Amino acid sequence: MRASDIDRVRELPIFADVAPEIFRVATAGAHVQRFPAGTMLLLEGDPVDFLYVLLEGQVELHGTWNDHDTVMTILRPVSTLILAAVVLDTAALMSARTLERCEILMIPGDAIRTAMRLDSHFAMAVSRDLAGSYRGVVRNMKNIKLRNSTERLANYLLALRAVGDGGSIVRLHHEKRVLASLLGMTPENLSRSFAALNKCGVAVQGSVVTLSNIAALEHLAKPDPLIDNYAPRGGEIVGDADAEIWLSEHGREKPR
């Protein structure tokens, strides 16, 4: 690996505090590959031989069943892909596709598992990453099961506002088809939800959304710190300001 690649990989929570010798074991045989947009990196059900580390670009993780498909999450740098499958040495539960030109570090799964056996600190770091993924799944399941589509969209818009400058203008990160899938609804339901939010001062023009009545939007959304990382608890924001967007786009809680 190039020195610049090593520095970027070191930013990952699972590698941030490992000793140099364990880092060398964990990344033995690793190499960087570049993929054009639209490349299918792996299919659900495939055996997983490598841990993928996204260094540049965006990757979509999606699942299919009975001619239906859904976007599970969108990954941005620097992120790991399919860590759980690597740890368990089992098949992938999701497919991965590049949305734009990507640079991806591919680390043999055997090297990751060997480093975990050799070093308890590295194993604990991997466990923390997986625990964050689990908590992200729980938050997302609560969001989908306990809220209707309009309430989910309202909370997503408030999360975007928390990431930004706290003003009345937010910008959607994805095309509406992808956003609808991320929020567990159809594109038609997303359009109806935006229309329903008009009464709360929400106006959408392309990717730009104007929030002219924050109080009304919060009253409808009812943000909860046990579902929404951005939600206030005791007057303070829980976690990082962009934690909720991290959750929606990485499928796990943002590392503390």
Contents of the next structure:
There are 2 protein chains.
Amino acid sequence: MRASDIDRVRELPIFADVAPEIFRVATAGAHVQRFPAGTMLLLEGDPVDFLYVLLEGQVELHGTWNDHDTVMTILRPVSTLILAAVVLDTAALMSARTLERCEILMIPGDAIRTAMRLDSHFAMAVSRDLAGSYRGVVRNMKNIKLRNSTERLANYLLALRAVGDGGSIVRLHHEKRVLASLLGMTPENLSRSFAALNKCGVAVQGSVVTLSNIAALEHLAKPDPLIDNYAPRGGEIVGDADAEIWLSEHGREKPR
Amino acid sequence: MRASDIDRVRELPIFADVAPEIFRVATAGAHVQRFPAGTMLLLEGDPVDFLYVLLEGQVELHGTWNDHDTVMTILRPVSTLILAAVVLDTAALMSARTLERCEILMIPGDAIRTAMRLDSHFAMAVSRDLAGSYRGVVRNMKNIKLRNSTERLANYLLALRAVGDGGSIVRLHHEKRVLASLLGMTPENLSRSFAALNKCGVAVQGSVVTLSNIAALEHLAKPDPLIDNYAPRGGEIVGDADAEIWLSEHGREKPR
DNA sequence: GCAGGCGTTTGATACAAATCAAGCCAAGCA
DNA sequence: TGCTTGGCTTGATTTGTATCAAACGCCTGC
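Coords for the form predicted together with another copy of the chain, given the form predicted alone:
After this comes the whole thing, all chains and molecules, with the earlier chain placed first.
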């Protein structure tokens, strides 16, 4: 591994508190690898030998059943992939595919488990990462079970705005068919949901979306801090445990 | 805490490998409490001060939004509740309610976090529990996004059979309206889904379900080890990492 | 420039699920 | 016994979503 890579890895949340010698154990046999867009990194059901850490690019996790498939989440840097499977030393439940050119750190699963055994701080960091991921899926599940597709889209747009510059113009990060699957609908219905949001001041042109009436959009979307992982709840001070928040396409919470 | 309670707690997966002095730290200030059926243990958004360990009874975790609510999972002994929130020291994303009389061990969150810092084996056990929970929700999510309601019911019945005695008669563990919400449908549609499964040999009488044509039911359900957490995949030997499996109403995987 | 391909949009239709409204049934109780 | 209650079922209807089909726009490669 190159020195510049080591520096970047050092900054990952899961390695923040780790002693130097443990860091060496954890990253023993680790290497950074580059993948082109559209690469299948991992198929669901595969045994997992490496922990993947996404340093650059976007990766989609998706699931398949009976000739259907659905995008479960989309990860952006810096995120771990399949940490749960590594911790349990078991098969992956989701497939992973690069959506664009990616740079990924691959760490042998054994090294991760050994480092956890040797350093409680590292094991705690892993726990925090997993706890954040767990809560991410729970939020996602509430989103799917409690809202209809237009409401999900509206909240997605508001979340995009919140993690961006907060202006009234947001850019979609993915192809619409990918976004549709992530939001649990068909591409056709994503189109129609966008059309339905016209009356809330939403205008789409390619991947650029203009939100000209945030109040109306919020009235329809009814964003909720227990589902949508952004922005502190009304008037609270930022800085406490849960106010520091981070979004990865309705993905996971940021472990502290 | 009574000596008999201590013995039971000792057997919990997360305390299996823990040194005696750490066990004492972790359970400092812990106590067992009994709750009647229908008790709200925790409201979503509440700060979480205790880790709950369900020793007896059933607890439902549910989420709310905009006057709707949905059952996210149902836990049976022995399970931890809201471990993720305890690890991150943050607010709960789901409400918890007892479905029947329950016996619950309550451990101060501070004690858990301290014990994790002191003992890497305990921190690893927490990681495994969280990893199992994470994978449980992922399975649940795939179930919801990839299957229609009748398919979900069919798989639920097969899962019940698998964790039971494997006979052709299974007992539903919950009221039908709770089951309906858990499976992501209305009570009315649960009725209709049961009716639709008649042609696969499914007959319902109250909470007793007779499955007289497993082959037909499986043909419709198409159970998948990457969604339905029971039974080893075809012909594999039980005993390896993931074959030892355990179901809690499509809940979580058993941490080893 | 033009042809082809692919992602997207639009419309028509079919299907699935939620909702609304009765009615049923068994348990609890006066 | 008769009454009420709550959970469950059944039917009619509406709403939401998927599917099918066609057309459009855009980019690419020839």
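Residue numbers count along the first chain shown, from 1. Rigid core (definition): largest C-alpha set, two forms, superposition within 1.5 Å. Here the structure is a predicted model, which means the values were calculated and not measured.
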Do you see a C-alpha shift of 2 Å or more at residue 38 between the two forms, with the core held fixed?
yes
Align both forms on the core first, then report whether residue 102 has a C-alpha shift of 2 Å or more between the two forms.
yes
